[in-house]
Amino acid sequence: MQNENNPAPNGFATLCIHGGEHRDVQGGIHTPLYNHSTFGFPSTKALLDVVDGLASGNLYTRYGMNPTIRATERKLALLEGGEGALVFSSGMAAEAAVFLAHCKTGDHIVCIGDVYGGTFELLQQNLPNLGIQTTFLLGNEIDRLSSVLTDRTRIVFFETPTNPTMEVIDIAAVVKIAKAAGVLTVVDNTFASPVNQSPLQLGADLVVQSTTKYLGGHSDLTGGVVIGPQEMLNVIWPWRKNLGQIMAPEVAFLLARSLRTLVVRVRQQNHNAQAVAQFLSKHPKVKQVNYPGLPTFAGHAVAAKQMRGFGGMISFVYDGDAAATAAVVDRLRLFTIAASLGGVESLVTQPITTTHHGLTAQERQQRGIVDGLVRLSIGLEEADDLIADLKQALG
């Protein structure tokens, strides 16, 4: 069992199980749930040593100073190859804390490619109220990045693969441009997960993820995480503390449970998604399939260079209008209509009705989020069963 006093094991699957765990005096094989808001001390000196950072210890759960939360953070940091991690109550809380901690009034962010609808609203509507502006580039406009960076640009942010068109952004190419300008690169690794992609190893400064998705993997928790160098996390920590964005110990405990099976889940989802994508690519009623694992997909070469697996997310364009597309979605039986993703069960959604419903029609059109677009989150069912369900719905 890996703990703070022993070296970390090397294999990724081994890290998922043993990384960051702490065995307490009762001998439990995993870090227990410490469902406490506060922790006691034997003396005032012992308390002050922890408060002043002279000794490690647990103080108050809202601060993240809770053994269950800390163990989960250590595991997450090991999986992404970062010095440290901070968990949050949601993925949006994690993103917001990064932007607020590393930007101030008058500063500037560049966002590349499609992003989750909530992220788009945060950047376009909320942060401008604080005097923080964002320039949005399409995924194929990386060659414009240098020209839009200013002396007030603090962050270049992007997802890869993107939500919902699965566009693949070349992490190393963006990092090279951003570093030359002294700008931080923040990558949302939610769709890929650390099983399939390691942005920090490609030069990114910080990684954010919605732990609600593949990391949680069972559609029963909500959370987020930021991973990276401790120096950058130290700037974010006060925002989490003072805005009350901490992940609850119960959620951290569930998340640690899920991380132990992350590898086997994601690798099977990779396998199933590849089979489903290949089926869809040959169906006469499907105009386009967006999946990095297809050689015909525009981002396949970059994905093959920077990813170890192509993920469980697919989107496709049905040859019909919004109503006809909704009818296909409604005929599915194994796929549940739901807005989230990354669970053991397969889900389906039309982005125009959920994740990107808040965008204008023009904004959606510009980003390829057309009325016939359908997003699939492929689960752990038998691939043949999923294909049969899609076949009957499309037929």
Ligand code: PLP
Second form
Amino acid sequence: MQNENNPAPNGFATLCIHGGEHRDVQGGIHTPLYNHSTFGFPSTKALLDVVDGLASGNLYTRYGMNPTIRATERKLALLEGGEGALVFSSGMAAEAAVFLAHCKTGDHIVCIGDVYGGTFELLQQNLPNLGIQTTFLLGNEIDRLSSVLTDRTRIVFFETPTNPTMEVIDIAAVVKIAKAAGVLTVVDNTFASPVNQSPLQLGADLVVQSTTKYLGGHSDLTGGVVIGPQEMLNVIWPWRKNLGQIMAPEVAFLLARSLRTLVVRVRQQNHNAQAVAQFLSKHPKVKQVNYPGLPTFAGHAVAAKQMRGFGGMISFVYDGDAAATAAVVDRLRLFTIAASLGGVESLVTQPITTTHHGLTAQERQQRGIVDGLVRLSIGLEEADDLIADLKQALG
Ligand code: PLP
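Could you output the structure for the form predicted in complex with ligand PLP, given that the previous block was the form predicted on its own?
Zooming out: every chain and molecule, the one shown earlier first.
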């Protein structure tokens, strides 16, 4: 699916395969794994030229100055349509580096809509220790955004679609308000992936991703990335270096391997999720289905404007209490009960038990994270098999 409001970077599938690759003298078909922590120089002058930025070269892996890491960063930047990228040891490491690098004591962040529970904790519990406060707006409160921005607001942060209620936030609308106030817009594009959505093209300043999810795609790596203009990444780079948050070369190698199949995986996940969402929307025991691809879903119109596909994540509200909902989850056979998402295998979680376990009852209620809410990460199995499994579990 194309979207003229938010087209994919030119030749997107080709970029997944060839983008950023670097073949060494041995001619291996892809960028090799340079697992080394350090790199040798023929002379002191050659080393100093690299240290002083007068010559390009590899130096030390924690700095990100490693060919495998750099090749993966180039591919990620091309896929998100950004100037550059910095990879991290996890999605949380990437987010933390953005906040630490672009805010200081006394500064202020605005977070819109539901966010991953870890992000919420970082903003609500950890950053206040450093004197960085966050105002949380609900996803339907964008009209309040200008009134909560202060002269110390540095960042407006949000996910879209959001975790786990799949709310769709209008990226261009937020960017317009934030830009007018001189505030950075940072979008967590993990749920959509760059196959389905390009926030930088809609004016966002930085994109963060947990590469643990769709980009890795096989539930076998943990990583994160920040993508955007080099000037903004240059502010983040020393934080990554000195906090030691770099992605390991083995992980960068595995991630590049996974990115080569990103398009085919995510397009099939979009297709499977649409079929599953349609099935759920007709089931008598399902009170509500949250999926941007359903025309009846509140966020559908904005999603159709800014997304090229509606993604592989669905949540639904079961007509029962927490225990009855847990019983449905426990009856599923093909879906594995697990906290993550975006892999080739379908996963299920009851957000009150995992991702949003740390929230108070009031915080959950405000966000629609009810006891009967079930989140599905749709994988690459046959859609009919997934539907049959849900049918038997829902009874
Ligand atoms: N952003 C979103 C939307 C997530 O779902 C998660 C993790 O589940 C993260 C960020 C954090 O990523 P990681 O677990 O790689 O640190």
